[in-house]
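Starting off, we have a lone chain in the form predicted on its own, written out as C-alpha cells.
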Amino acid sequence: MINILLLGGTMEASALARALAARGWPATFSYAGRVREPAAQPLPVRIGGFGGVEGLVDYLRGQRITHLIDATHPFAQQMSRHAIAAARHTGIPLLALTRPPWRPEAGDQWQTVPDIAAAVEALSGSPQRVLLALGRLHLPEFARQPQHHYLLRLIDTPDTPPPLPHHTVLVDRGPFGVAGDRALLQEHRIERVVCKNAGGEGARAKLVAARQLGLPVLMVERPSLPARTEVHEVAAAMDWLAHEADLGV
C-alpha cells in the first residue's frame, strides 16, 4: 500500500497535499517548524526535524513510507541532502517537486553571487536603501554591513530586534503582486533588492517591480545538489507517484 511522505513548506507542497488528499493517498505532510503559524494541509501534519539522515530513516521505517516527496524551498539544502540521502539508504523512491529557477530578462540589472556570504561581501560600499528579502535567518551575517538601511520583508515578527543598526521589519506573508511590491520600492526609496534566486510566482514580483523601476538586484544562486528526480508541477508529481506505485491516474 502506498504512504507517502511529503517535505513540505511551499506554495507547491500545498497544492501537491491538496491533490493527494482529492485522490485519498494516504501521506503525511511534515514541516520543518520555522513559521510560527504554518498554514493548514488537508494531510495529516508532522512539525519539526527529523534528527538527520540517521532520524529520517528511522522514520521512513518506521512509518512504511514508500514514496518520499521533496517539496521544501529550493535553498532547505540540508533537509533535500537529508532527503537524498535518507531515499539511497532505504531503496525507497524520491522526487523533488521545485520550481525551475529565475532567468533574467530585457531590463534586469541583475548581479549573481553564488552564496549568502558572497552577498554580504557585494553590499560593500556607500550607505544604500536595500530591501533584503532573505527571511530571518541570514539577517546575522548582514551586520557585517551596517551602514545601509534594510527593509526586512518577513513572515514572522521576530523574537528578537534584527541585528542591523538601521532596519525596517514589515511581516507580510505572499503571494505578492507587481503594484504592490512597485509601490513598496517606491514608498521606501528602496536602491537595491537583495533575494534568493528561489523562483515560482509567488516572490516574482518584486523582480518585475525592480525592473520597471530600474534597481539592480543581488541575486543569490541556489546551492548545488545531488542528481535526483525533479519535476515542476503538481500533475507530473502526481503522474510519477501513480506510475511508482502502480495506481493509475
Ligand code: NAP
Given for the second form:
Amino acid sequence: MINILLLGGTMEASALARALAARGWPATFSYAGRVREPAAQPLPVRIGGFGGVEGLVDYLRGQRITHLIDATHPFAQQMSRHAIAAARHTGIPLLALTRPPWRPEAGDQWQTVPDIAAAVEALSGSPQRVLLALGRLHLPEFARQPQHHYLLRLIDTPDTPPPLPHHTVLVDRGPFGVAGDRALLQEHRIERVVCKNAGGEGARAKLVAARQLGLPVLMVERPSLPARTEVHEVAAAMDWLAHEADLGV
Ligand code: 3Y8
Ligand code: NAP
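Show the same protein again, this time as the form predicted in complex with this ligand rather than the form predicted on its own.
Now the full complex is given, and it begins with the chain already shown.
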C-alpha cells in the first residue's frame, strides 16, 4: 500500500498536498519547523528535523514510507542531500518536485552571484537603501556591510534585533503580489533588491516590481545538488506516483 512522505515548505509542495488529499492517497506532509505558524495542510503534518540522514532512514522505515517526494525550496540544500542519501540507503523511490530558476527578462538589471557570501561582498560601497528579501537565516552575514539601510522582510518578528545598525523589519509572508511589492519598494525608497533565485511564483513579484521601477537586483544563484529524478509540475508528480505504485491515475 502506497504511503508518501512529502517534504514541504513551498507553494508546489502545498499544491501537491491538495492533489494527494483529493485522490485520497496516504501521505504525510513534513515541515522543518522554521516558522511559528506554518500554513495548514490537507494532509497529516509532522514538524521538525528528522535527526540527519540516520533519523530520516529510521523515520522512512518506521512509518513504512513507500515513496519520498522532496518538494523543498531550492536553497534547502541539506534536506535535499539527506533525502537523496536516505532514498539510496533504503531503496525507497525519490522524486524531486522543483521549479525552474528565474531567468532575467528584458528590462531586468541583474547582478548574479554564486552564494550569500558573494552577495555580502557585492554590497561593498556607499550606503544604499536595500531590500534584503532573504528571510532570517543569513542576516548576521550582512553585518559586514553595516553602511546600508536594510528593509528586512521576515515571516516572524525576530526574537532579537538583527545585527544591522540601520534596518526596518517588515513582518509578512508570501506569496506576494506585484502591486504590493512595487508600493513597498517605492514607500521605502529602495535602491537595490537582494534575493535568492528561488524560482516559482510566490517570490517573483519583487523582480517584476524592480523591473518596472528600473531597480538593480542582486541575485543569489542556487546551491548545486546531485542529480535525482525531478519534475516541475504537480501533474507529473502524480503521474510518477501512479506509475511507481501501479495506481490508477
Ligand atoms: C517554513 C511554511 C505555501 C508556501 C509559501 C515559495 C513561496 C511564499 C516566498 C521575499 C522572499 C524566503 C522565505 C519565502 C517565500 C513561499 C512559501 C516562500 C521567501 C514558508 C513556510 C516556511 C518558510 C521558511 C522560510 C525560511 C526563509 C524562506 C522567507 C508556510 C512561509 C526568504 C525564501 O524565519 C525563518 O526562519 C524563515 C526561514 C526558510 C529563508 C531564510 O533563510 O530565512 N522560507 N517559508 C517551512 C518549514 O518549516 O519547513 O507556508 O507557512 C513557505 C513559503 N515561503 O505553501 O504557500 O514557494 O517559495 N520564504 C526565498 O525564496 O528567498 C520570501 O520576502 O520576497
Ligand atoms: P536545510 O538547510 O536544507 O535543512 C536543514 C535541516 O532542517 C535539515 O537537515 C532537516 O533537519 C531540517 N529540514 C529541512 N526541511 C525539512 C522538512 N521539510 N521537514 C523536516 N525537516 C526539514 O533547510 P532550510 O533551508 O532551513 O529550509 C527549511 C524549510 O523551509 C524547508 O521545508 C524548505 O522547503 C522551507 N523553505 C526554505 C527556504 C529557503 O530559502 N531556504 C525558502 C522557502 C521555504 P534534520 O537534519 O534534523 O533532518
